[in-house]
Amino acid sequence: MASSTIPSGAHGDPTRRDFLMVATGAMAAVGAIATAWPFINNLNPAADTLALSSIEVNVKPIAVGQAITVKWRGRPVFIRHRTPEDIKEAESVKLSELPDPETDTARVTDSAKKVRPEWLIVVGVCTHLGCVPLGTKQGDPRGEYNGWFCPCHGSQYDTSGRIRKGPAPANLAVPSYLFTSDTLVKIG
């Protein structure tokens, strides 16, 4: 009878070959991750993009009745220091008269749910075709509702940035913002 020899490691004992296979596999996995990481990291936003994701604006120099335009994420943002008349006019509008009904209070409430009716902050892009409405600079036409007027197709917005007349389907967008102090607002 021929005797059969059982190779070393066949009964579950690890051999040198088993160790080398596991070590090689582990090194290949580490190498693949090290090679792929620069490509994966490249998908993250650039530092200059992250810096523009939010801005802080000092609103102290903005006089009552004045509006300014700032850039945020490459788009204009209108900040208007509304007069008591602007506020009263915006609050007195019946929601049933609005194509895109939204209360004035909802449009002047920051991320901390604090209502500041004297400050209106909206993205200055017409919701019709993406034009920039007039009404921020002194002497600009503001339309029938004393807000903003888009001369491209005649959309008119009121003192709360709500669409009142024209082809625009929606109100001027209100970005996420937070007053970090009485004079400093963080947009984004």
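Whichever C-alpha set is largest while still superposing within 1.5 Å between the two forms counts as the rigid core. Numbering follows the first chain given and starts at 1. Just so it is clear, the model here is predicted, and its values are computed rather than measured. What changes on going to the form predicted in complex with the partner chain:
Relative to the superposed core, P169 undergoes a Cα shift smaller than 2 Å between the two forms.
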Second form
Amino acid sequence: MASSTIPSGAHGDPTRRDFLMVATGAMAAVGAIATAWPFINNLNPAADTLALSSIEVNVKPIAVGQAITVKWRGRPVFIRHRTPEDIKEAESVKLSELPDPETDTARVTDSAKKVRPEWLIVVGVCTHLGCVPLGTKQGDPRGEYNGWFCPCHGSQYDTSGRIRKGPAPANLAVPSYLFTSDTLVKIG
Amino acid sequence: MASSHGAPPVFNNKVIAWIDHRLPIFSYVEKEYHTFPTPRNFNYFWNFGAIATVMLVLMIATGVVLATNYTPHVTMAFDSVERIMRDVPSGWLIRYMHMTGASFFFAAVYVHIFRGLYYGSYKAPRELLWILGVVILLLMMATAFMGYVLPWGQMSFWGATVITNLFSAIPVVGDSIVTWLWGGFAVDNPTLNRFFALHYLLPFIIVAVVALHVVALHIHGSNNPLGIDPKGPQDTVPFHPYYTMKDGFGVICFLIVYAIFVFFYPNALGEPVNYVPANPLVTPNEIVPEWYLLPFYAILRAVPDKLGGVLCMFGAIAVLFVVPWLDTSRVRSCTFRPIYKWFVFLLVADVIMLGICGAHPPEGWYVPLSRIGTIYYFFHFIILLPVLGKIERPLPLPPSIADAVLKKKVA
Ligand code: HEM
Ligand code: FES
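One more: the block was the form predicted on its own; return the form predicted in complex with the partner chain.
Starting with the chain above, the whole complex follows.
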């Protein structure tokens, strides 16, 4: 690396000057990265955006078989009061048939580890490219698996919100939630 | 070529001479836009560079004026655009010029790119010129995408959601990248704010890259419909007045068509759904981008795998960067490539077909058609271009531009 005007050590050994060049260059690179970081980090979610991250919902008015949409962190969350048939359907599927294998029980457990199969709470954002799947409102198409149907590119979800068919790679996400009483749930 | 002509100009005006001696801007214009020796045989395809430049200036002028009345906030953006349309003096005109201008800018650039492909303008020594052009195309796409988000209609919101979600296909870090792009957990106010800032910035970066593009152009001069180099003064004419006039004529014709759209069909190229305010809880029945992005959208959806679709979509543009090295033919212009010529037309048909597929929901015939279209697109560049250059027998090239042009006159 040393240019020809700078004498090199015997047998082409690196000189002190080579060492200084490399050390200075390395320091400059570290400095450049350290300076770039605040610019990159600046674009991450701000504290107030993060602070909006939990809501409380009263689920009492939701009748069996009905579902509602609530807004959490700027995106829809579906809360479905499942019928016994819904639950049976979700529990009876073999895991090997699922593109993204997950048991139904794992998806209806709140953060205090209490299982409530009648309540399914999922983020209403298709895991393909982010559309809101249909199936929450009465009269919406629910797809072949009686859960949700995404109109954008045709993904189909089952009564547990798991992906069954279509381009979406993963199940509808389950947010962390906690039933603070039998009718009050805190999401986030 | 550029440096082959005479002595530096002498300015009679003392002020101009004084300035030019210190900062030779007048010499520069004289050399690059007046005496600049330009092939004498351009056809109208050579107008579209000038047309694109005019559109870029027009987009910046209308955009800056729009920005004086636009409010980048989720609760106010839609209404501020409606206010521009209804209450702000001439606001409707400025906005329709900007909206329609984006479409016409892309149309001009696509014709410009076709010209490059057909006449082999990307071949040595113009590879970097071509690459800078592809960079401009990418920057334009990013700019138009972010601009489309600003009026905060349904299609703005859901287009932004689908396109930013593409990055979630990246393994491991995908989701963090998407959160970082959004500045939150969904497309929301931070996203709108940063898109406005970037939408304001990127056009000026485009101006800078266009400047480099033009500098690179003026090193070796323009290609021409015959694809052979000028061999002397008999093959060229000075840029001014010959091509300033021809470009001026082309620009005016183009602007007439543009004006017809601005005044009579301002919404013909847009989506009516975007006049519905954004609603993060309801997805429109169908999400379609603006027409100029449809072929790439079709490629995205043609691939049944999420990551694969994203890679192919970006790959469709990335492959353009290496076209100068994929093409093995030594002949530039398709005028002398009897076989490849038809394949260029076939490629155009293929891209149009992909565009039509992109405009329709991916059902029925559109699925196999978009797959065939995608496969053909890549086949053209990756297989056909290198192989055909080796086996095709080009027609004999004329000895010089002047020779070819004058012979045609006689015949
Ligand atoms: C490369 C040049 C540019 C392109 C391709 C472009 C493209 C677009 C597009 C497609 C829209 C959406 C139009 C609509 O549907 O309403 C838009 C909106 C907008 N652009 Fe640009 N733009 C460019 C330059 C600029 C510049 C330099 C500014 C200056 C700040 C600007 C400011 C705006 C504003 C304020 C809006 C929102 C108002 C509206 O939607 O009409 N643009 N742009
Ligand atoms: S976004 Fe739901 S299937 Fe593509």
